Protein chains: 2
Amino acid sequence: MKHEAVADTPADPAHAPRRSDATRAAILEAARERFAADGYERATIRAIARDAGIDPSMVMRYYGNKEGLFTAASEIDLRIPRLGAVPARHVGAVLVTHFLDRWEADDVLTGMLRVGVTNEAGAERMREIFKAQLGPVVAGVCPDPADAPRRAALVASQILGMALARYVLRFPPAATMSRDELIAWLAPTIQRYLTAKQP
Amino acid sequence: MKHEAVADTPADPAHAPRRSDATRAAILEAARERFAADGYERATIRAIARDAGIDPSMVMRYYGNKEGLFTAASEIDLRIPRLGAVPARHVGAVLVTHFLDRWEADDVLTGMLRVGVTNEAGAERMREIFKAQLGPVVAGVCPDPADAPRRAALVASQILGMALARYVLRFPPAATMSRDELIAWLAPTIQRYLTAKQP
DNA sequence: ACTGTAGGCCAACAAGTGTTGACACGCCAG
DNA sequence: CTGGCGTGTCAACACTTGTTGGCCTACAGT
């Protein structure tokens, strides 16, 4: 309880910059990489601290415990683009392209997937992220907002499935297929899930 | 090295039945459940042994080490049906239906997914299984055998993505959607991946 | 009946885990 | 200058992990 005032939410944007901000950022970056590469259990606090070049006890002081660190490290923005501007017939292709980009931009999404599969807190985090960020976008382009959640789930299943096969499991054909070919195959699927009438 | 003669491959079908076969089976069953529920790291040998009602050291004697146990516990048969008999236009629906059945029959596939995502040996195992069991079936129904691997990867991505969303991550809409509705949505996707001309 | 051996349990090992508390340095306000 | 506080290290804790070796029991072959 001693360091409570220090350890509590650093998310306050109006907070004065602290001298330790660089360390905090280094910890977070190292944590993201380790969680992405190893999953929750095998990503040890000691390894993360070593990567960040500091003592493991600092991680505890700044983030409370391992779960707190994970929570802080897994604040994810899918950065889904506005779909209002793109022609309704192309939203599938735009979405697939975006997710391929997003997945290759950094290893945050791979980490989310690795942790979400073996850790209930990670799974809950994924549900929140997709509900909050993909849900509204789907609701904006599908015919009847009432079945937007179902359509979003279908879209998520295909997007996540491809990411799983290509970036995590590394199925040879999925991992080596060209980006354009992949888009050509997946875009119609996503398009149909988004806009086709209920089968 | 002492028990080498006992610990070596029990897969030999012409082997005399041993008194310990019941114990071996109990260990394997407990291991499958634990791996499925907890993933590789959190499924401890001690917990598996407790479930099987024996001492942890027995696991070591019969399966060498944890990885050997996993190898033995993850011999998986997808039980994909012969598609030669079904009309070419229905293979998508048949395949989706089968995989939903197979996934709900036991928790072996969920375990495979949980372990494959965080463990390289598990990933390799998944690649083998899908290549050996899904590959030939796809090659049998798709127009040009040359691009069968790509089509199989696409099929796998959608199948695994749905299993991930529905059975592992438990996305609310994906987990609660009715089986028939799910088939109606997914079957055309699989059908297209299998038989449509290259886009 | 006797003996070897397979089946099983117990206790322990070394290593690694998350986590904690005490202590040292250096900055900044008073 | 001096005190307090933020930043950081060190050493240790209690615990769990995979794994090992010794010992006991009971069955099977002779």
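Numbering follows the first chain given and starts at 1. What we label the rigid core is the largest C-alpha set whose atoms superpose within 1.5 Å from one form to the other. Since this is a predicted model, take the numbers as computed values, not measurements. What changes on going to the form predicted on its own:
The Cα position of residue 67 differs by 2 Å or more between these two forms after fitting on the rigid core. The Cα position of residue 147 differs by less than 2 Å between these two forms after fitting on the rigid core.
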The other form holds:
Amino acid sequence: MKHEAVADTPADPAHAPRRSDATRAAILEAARERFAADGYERATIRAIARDAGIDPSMVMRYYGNKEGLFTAASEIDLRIPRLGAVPARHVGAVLVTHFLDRWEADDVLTGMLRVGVTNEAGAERMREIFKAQLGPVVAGVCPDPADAPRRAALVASQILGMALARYVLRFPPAATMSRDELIAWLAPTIQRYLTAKQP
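Starting from the form predicted together with another copy of the chain, produce the coordinates for the form predicted on its own.
Chain alone follows, minus partners and molecules.
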């Protein structure tokens, strides 16, 4: 996708912050698309700058290097709902439904998953995101908060595994199952990981 060139040195200093924000947004959008399409290793600062319609030096100015740009481009808010207000028997279904909504509405997540399975930097970012955002949610509903990391890992294995099969590899029939079918199959497993007593 070609982005319009964004000037970063406006004649009117009063517009500098707004133009700076526009430049950053254009860079991040181009970076997300390029990382998703090419992976971390093949994506280049030059290609991302070209996609954003700016000079490569501007990318370096804002983000320092490809690693810094990737970190910024992969900042993802999973927007996990607070499960404490959900009846305990429904938390599995609520979480599965939420993640299906997120995967289907956000190409960045799918792009990050592609990078995560092919590159260690991408895998590390996915680990950080899920640990920081899913971990506390799981700790709030599981019987023993000390066991939350293990339960969160099991939940992530189901969520990410289905996302990989459905949205990246497009395994049949995972790619064509209805949402209701997916929820019916996955929710009981997620529910068990979240609330069942430890074996």
